[in-house]
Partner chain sequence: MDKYEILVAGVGGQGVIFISNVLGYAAQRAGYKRVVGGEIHGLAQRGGSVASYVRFGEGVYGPIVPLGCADIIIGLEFMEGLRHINRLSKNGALVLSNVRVPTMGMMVNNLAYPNSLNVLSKLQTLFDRVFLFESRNTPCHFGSLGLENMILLGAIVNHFLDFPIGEEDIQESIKTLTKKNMVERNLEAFQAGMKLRPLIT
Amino acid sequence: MSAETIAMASPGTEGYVLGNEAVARGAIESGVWFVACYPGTPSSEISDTLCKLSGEFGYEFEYSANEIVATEAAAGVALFGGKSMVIFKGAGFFVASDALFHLVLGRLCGPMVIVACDDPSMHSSSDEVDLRMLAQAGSIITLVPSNVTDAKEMTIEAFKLSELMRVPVLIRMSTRLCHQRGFIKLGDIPKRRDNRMDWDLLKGKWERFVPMGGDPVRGEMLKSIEVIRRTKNIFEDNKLNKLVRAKSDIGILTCGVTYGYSQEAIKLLDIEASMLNVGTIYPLPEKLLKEFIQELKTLIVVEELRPYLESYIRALAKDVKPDLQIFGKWNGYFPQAFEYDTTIVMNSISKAMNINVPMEYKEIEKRTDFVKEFTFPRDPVFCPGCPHRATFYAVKKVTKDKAIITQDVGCYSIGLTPPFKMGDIVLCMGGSIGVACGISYFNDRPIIGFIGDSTFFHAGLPGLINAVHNQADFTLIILDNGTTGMTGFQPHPGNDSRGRERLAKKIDIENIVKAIGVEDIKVVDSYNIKELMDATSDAIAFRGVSVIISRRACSIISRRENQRKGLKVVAYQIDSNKCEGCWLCIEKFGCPAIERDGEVVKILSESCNGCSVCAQICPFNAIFKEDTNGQI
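Model, the form predicted on its own [one chain]:
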């Protein structure tokens, strides 16, 4: 489905879309002026869809250097009267929070919607963030959709609410909803207009935004509290909260995707229960919650991640319904971590209600476990021809596992897995540099930090400035593959494109590193193993901060570009007469295009990227490639 359905302008038509695409459509129907993001799974399809359609619908789109820059840009538009949206994954909320927590103290002249996507079970994240808790801490009005239809409608409501309250509104998504498909009804799309801001016309509405402390900011804090009070009143009787009454003294309280799981669970268990799904998660509709529990004897709270709703309802029940029996995370009936599904919810409800489940799920799971015996665990691997593989191989050959390796966040984190197993610490984006700096004060062993090009622009610059200023001693290897690879090949400041074939000013990494004051800089071709090894040896010997820029385009992007040009990759081959079966190309290099068939090693021609690195490392010169005109 995708961008074509999102772009359809026929009101009343239904479209079958991803939850992320539903958010994008909601933004377009709201007449958004400006969208900024830092890409990150599970949010990527929202920003990628809006980027593709920005020319057609006349709004400005920006892939920003990081989440706080994206937030600041969106804030600038809203502060001056425009409609803006900022998008990132849950972990990006931490990066953006400095700006976000200040924005609630001001008075926007136009609406601003924040879309942030949690990742329960950490499918593509290093931790389980629960944005509901952070929203409460920052007093940020928050909506939580439960399905694809909600995702679109809540986006539209968020723009309206932000315009009414003159503060940002957060839409909190989660992985299953982001990537779930469902039907949405397409609404009207506003006509394109000239969105230039007229400062003279704005003066009457404008309130200077300078929360610098003292009496002025204390006054803004009181206004912020009043905004939350007014919003709570609006949320008390709001269509975004779904209440279904049943002839039962059992109630189920849900949030987000657990609403659907709970509906399925009580149907399978054949029990009657009233249900309240809370879509207006901050501020919570206190009056509605009180009325909901008033007639109940038993309440089951079904929510992923932290016991946010449960904590609130337990405090509320002490005054309203002290004899209410509550089952949730606090008393061990629901898991504390990871995402839920219908089976988990059903088993937890059956345990709370002391009833049998209708199926022997443990027996079914045993059968699936039996099937697993015929498979084998597989670590994530670098793609065939990935330039990062060559870099890790060369550095490992030089350091012989004697160096301390600080890693960063990106697809190059796969270097932590076999066959390289390179990485002692992964902290956060940009953390490889700061951590290496700290270690260098108290250690004489070689220290090598790895960071990708997009991550370097995102969070690496302050750390490198700090390291040079404080005369740290380590080597930083910047893996420059020309894209933000792990999240879907979005552009970054090191590219000459802003997305959708729009030209941009390319920021050269080498010039930045020089300007910061790094004296030892080498730019090497990631596919040249000898050059990489020599550069690594020299950098380790240098006293101070050394930087190696290992540069070669992402193999997936280069393969696509070759296909676009009609160029065919000629695979390397193995001369079985020369191969001695040392298995180095498999066991030490780990390219998935090379496989062992009994005692024979062969290269899969359909997978080989023609990078030549395997031929360079073969100690018996058994790997070769024939030159062919018109081919690579």
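For comparison with the form predicted on its own, produce the structure of the form predicted together with the partner chain.
Only one chain is given; partner chains and other molecules are left out.
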């Protein structure tokens, strides 16, 4: 439904959409030519929506192999006059930063908008790096929306600003905005055109972009400082910053989603305060901030992650308002880590102002604490029929927990949790390979790296080349389920489709590995335990880098395929006369389609996807296919 809401062309209609979808709509209303991304939660719905609608609105869409090539492609388009957008999660920004930090020195002929999503509280990330600080470090013009309406409007503004300043503009989102819903008014969508680069139009505008070391790049550096100065002037008096003055000498300074929490908090606390929500986060509007604090005695700074605004305002206040009392993270009034909400903001403000909170939190805790006893954590699990489960099971059988396991970023990280608990290190995209390489120089235990197919294309290739070249000794298992599973089944270079049923050239993992010079390569079916175990033993015995490609389609995808084709999966069953209740299929294999049923187990036939692996591992041959009367 959501992509349809975004596609509704009639201006003035309202749609109840995610913050991410609002950004997508903003890009379409801006007449974007080209969108590139590498998927990553919480950013995925921006790119997925834009992929779905790319045919309808006639722009080009690319799921790139990783974030830096996405950025380079988008830069290519904008440098030559096109309108481009590039989208990724916070960690993707790190990957793209080599391109981005240099791109600010160029002169784009068309606008380029970067959308990057921070993840306070790390719901689906493993860092709390604050992109505002990185944007400042790289002099990247940055806007931070605070709600769903903002998300769309700022996207449109970002395209305009980038066109004007001829440098890329960053929209910095965060999880609670990406996945916030609200009603937005849909605006006009420009007429569909054939977007081609036009050398006549570019005449006099386009210039070579070769910021090589020495004098040429020094000149560009000075120009880029001038761009930031001009942008700052524009930001001083700009509707993207929201100032609401109250009859009070208390002020609250906010950024992003903390604007909403702060509005709610002062209402609940029943206090009057002036509020300034800063949407133009780099460069900061110095004059506006000075004017804001001038009339205040007390300033409360409410921002998630690093004290970015707070540090700036403390420096400003030293000159223009030395007696201003400032409450924030510096003096411990606000938490340093994790996302905020109304409760946290209200508590922190009440501490700063020394007023009572109108809620009896002790009461609430007393009333509800006992429930913890009855609620167990519900971690994600491998789906029924997930090919990863079988691979982990087989490797654990062979290595008996004696191997060092380097893991990577993807669904297979679930292998870290019970019942497998496999993985000693997860560092970053592609890290399984580089880390294994380093360990192998000084270690005699078997080392096994796990990496998914999409992650292998994203960041695994240089690591593998490096490891083979330097004669490291470990086994890499490439879990090839044919998709970017964890983020919502986006295609990658190993697929013959590039999304929306457009054909693509399929890159063969086996050929790449061979070309890199790996001498021991095995391709196995992830549903064949014996094959997997044999391959693992052999690979461990091999001196040097060995690679096992464990291949089977993601079970969510194959289930959908079957439904589409009207094929019925034949589920497996338990022969309760043979089942001895050893619980191996539950306690060691952990398939959610298998449950305890008194003294024996039962298979939930609506969940089972017929992968057969439980039947292969059952020590009592008690598992059989429903329609084969006990014969497998």
